[in-house]
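Given as structure tokens, the chain that follows is alone and in the form predicted alone.
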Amino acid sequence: MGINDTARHQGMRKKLVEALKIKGIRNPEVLSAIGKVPRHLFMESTFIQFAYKDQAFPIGAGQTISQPYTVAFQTQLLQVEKGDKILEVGTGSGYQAAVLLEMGARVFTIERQKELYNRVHKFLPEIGYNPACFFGDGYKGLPGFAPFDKIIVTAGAPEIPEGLISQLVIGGMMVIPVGNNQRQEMKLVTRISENDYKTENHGDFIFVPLLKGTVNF
């Protein structure tokens, strides 16, 4: 990659991967991707000392770069396979998209905050990651590009959006945190047939809220 990714940064990533293993992340592909994606490049340089701590951090526009454990947990739940066509709702910093791309997925990512969209769709290709980036309302997904093998939602939703489930292939899966602004439950939704899906619960998390509509500025 070569863009300001030093041996020190790589060493810090190794430590982060070890910490995630201790917390229960077992999928070797997920751990490998976390070990490769230079998270410090997704944050302002003044925060470099926090880049490989297992914590969330503000990135502007009232959003955060998710805690590495949360990224790893959602990605592990999604059972990503090489070649999977994945919709990400909430591009944010672009870090989650980079992890999915590192795992060999084809990533379509949508962001409603214009400031973040403008930054990320230029920045990711500069460091070697090329998802299809869209500015728009994540609640609606990307029906023109559906169906998707997997969908990952990186903001807390008040309910499971039916419109997103309809964009999954039969047998496809969506990982989404559902709840109020204080607490959400991580859900794994599997589309079983045209009209049926099953839901599993996988513990409590806290995300920024998934908002409807787009923001123009």
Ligand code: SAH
Second form
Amino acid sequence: MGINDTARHQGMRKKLVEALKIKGIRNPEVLSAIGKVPRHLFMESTFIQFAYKDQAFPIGAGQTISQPYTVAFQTQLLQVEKGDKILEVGTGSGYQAAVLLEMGARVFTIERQKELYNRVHKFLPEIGYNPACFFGDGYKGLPGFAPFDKIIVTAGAPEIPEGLISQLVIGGMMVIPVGNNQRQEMKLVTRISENDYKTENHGDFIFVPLLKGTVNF
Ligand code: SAH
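Shown: the form predicted alone; wanted: the form predicted together with S-adenosyl-L-homocysteine (SAH):
Below, the chain from earlier opens the complete complex, with every other chain and molecule after it.
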């Protein structure tokens, strides 16, 4: 693991993994990935001391790094397998992308805020993570790179964007929080045929909103 990952950080990560187990995360590959990604390197210096608390924190541009439990929960729902081609909407800090990469997925991630995109697409390779990073409106997905085995949306959507479902392989799955600004329901959407999909609900969460268009500074 890269620069500035000490035995103390590793110890704190072990405790975080134990806390996630107690909260119901069972998938061993998910837990192992959380145990490996140095979350403290993804945080602003003011919050580094809290990096292994199970909480969300500000990352600039009015956005947050998701709570580890939420990252683990979404990742577990997605049933990630080695070699899966995954689209992430909402790169944010890059932490979720790093967790997927640790699990052996190929990751395409898209962010609508230029400031975050600029920072993260330079930073991730520096610590050994190499997703394909894109600046753009993830509402539309990445039609030029579709289809994807899995899609993970890490911002709260007002409804399920049909355009994203069409970028899944048949049998592919998308995990997406859907609701209003106060509260979203975690949905697991499976594309069962060319024109049909089914959805399952998996409880309430709170995300920053999925917004249309891009922010260019
Ligand atoms: N996965 C991130 C969580 C970031 S919070 C992490 O691990 O840190 C959600 C992110 O989604 C924010 O950075 C926000 O700017 C971004 N976002 C919101 N709407 C978007 C859209 N339409 N396309 C791409 N990114 C979007």
